[in-house]
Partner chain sequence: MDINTKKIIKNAYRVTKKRGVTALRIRVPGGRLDVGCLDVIKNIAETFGDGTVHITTRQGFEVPGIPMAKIPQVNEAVAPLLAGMESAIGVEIADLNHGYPAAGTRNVSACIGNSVCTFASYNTTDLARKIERLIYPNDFHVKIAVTGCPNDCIKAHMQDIGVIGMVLPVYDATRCIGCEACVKNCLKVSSGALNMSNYKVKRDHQRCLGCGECVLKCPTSAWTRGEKYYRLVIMGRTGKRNPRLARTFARWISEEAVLKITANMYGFIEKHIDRSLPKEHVGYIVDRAGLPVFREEALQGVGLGPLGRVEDYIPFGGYENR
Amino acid sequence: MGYVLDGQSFDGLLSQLSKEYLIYAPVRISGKGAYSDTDLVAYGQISSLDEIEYNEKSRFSPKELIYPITQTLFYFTEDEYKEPAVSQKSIIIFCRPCDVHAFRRLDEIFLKNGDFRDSYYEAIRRKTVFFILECAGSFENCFCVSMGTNRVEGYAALLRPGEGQVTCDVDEHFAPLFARYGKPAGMTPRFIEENSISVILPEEIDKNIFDHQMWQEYSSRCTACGRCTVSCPTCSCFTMQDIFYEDNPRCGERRRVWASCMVDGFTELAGGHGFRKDNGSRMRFKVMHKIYDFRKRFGYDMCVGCGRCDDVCPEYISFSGCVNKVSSLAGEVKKDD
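What is the structure of this single chain, taken in the form predicted in complex with the partner chain?
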């Protein structure tokens, strides 16, 4: 059902929704960019339409809202493990079609992989509703069309912000509320049908590609900073950390914190032995996960083509460029066979 809401009505709608939901959207945080006098576009709570940064891609994905960077799993005394309380409120996340697809990938890991469901992820995930921000155009480095994540179906709401108003396509659950604040309007969702970057996905990957010299270039270029993985909406790895409180060493927390396969120590065992010491093999590991081995396990590719990895790489390494290199090699290796 289509509705159009002016700014004031939309803010009224947000105010109404905020009684039941915590509402998050990409926002512009002034002066918080890494370089001085630059802004950071990242997820934050909003209460008005103006706060939504619609014209720029967020540096970080919305995954941190459901899967926090630092998450306490247990508070403990020496003898007792106590789980932290979870907020009772549900969550609305304003995000792009690719980001919704990314949550499906995270669901795969946290809710399906193995015999156990991750209760911490699930507790927030099942209370989450996505409001899709329709993309007016493809951003730099985006390749969602190649990944098939440009379109999204079955959303709660899809919004097209325009001059002083928002046109929305809303599901049955939210329709009465939108009807209260807006006017009926025709709304046919539009999705990005073309990006300036396209990626060719390799169908099969020969083992030879794992050892191919193409990865050596990344050994010298990549600085293993991990920006690509923390900005990635589908990266899901974490490390456990136990801490005790400095002012009360008998009490502490067990936390999980995002981990990056690009950063030193990811594979390091107690005692010091580790795998993938050179950055080129880490690049290979990451790229293969996103476009090959996740598919072998779950039937579709992990990467959603948001291009944030390319946006944030300080060394100007292109993930999409790397995928295309792998694909052309995969073709060559196949021919050689």
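Could you please show the structure of the form predicted on its own, as a counterpart to the form predicted in complex with the partner chain just displayed?
If you are looking for partners or other molecules, they are not here, because only the chain is given.
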């Protein structure tokens, strides 16, 4: 069902929705960019159409809204523990098609990967609905078409901002509310059909590629800063921290905190032994997990082609270029065998 709303009407819609939902969208944060006098586009709560940054890709994904960077799992004393209260409001996230696909991959990890479902993730995820921001054009470093994540279904609403108005395609649940604030209008969703970057995924990978000398290049280039995994919408690794309070050392809280396979100490074991100590090995693990390991388990690739890892890398390392290199070498490795 299609509707068109002017800016004032859309703000009224948001005000009405905010009674039941926490509403998040990409916003521009002045002066918080990577360099002096630059802005950062990240996710924050909104109450107005003007706050939504539509024309620029967010530097960080909306993943942290459902899977927080730091999350208290429970508080503890000597005798008991208690889980923190969860907001009763549901969540609306304005995001791109690739980010919806990313959440579906996180669902595989947290809800379908073994016999236990992650109750902390599930408590927020089940209350989340997606409002899609239609991509007017492909952003820099995107390769969503190659990954099959340029199209999406099952959204609550899809929005196409224009001059002073928004045209929306809405599902049955939200249609009555949009009808109250807008006027009926024809709306055929448009999706990106071509990116400037194309990625060729390897159809078959010989295991000898894991020991190929190509990975040595990244030992000298990668600085193991972890920016790529922090910005990635599908990375899900975490570690645990027990925080003891200074005023009562017998009480505290257990927190889940994001971790990264690219940084020092991630694979360290008791006694000081660690795996993948050089940065090239870490790069190999990350890349092959995105296009090989996850596919073996779930039947499709983990990467969604958002290009954020390329956007944030201080050494200009291209993930898409690395995948293409793996694909070109896969046949050679097999032939050499």
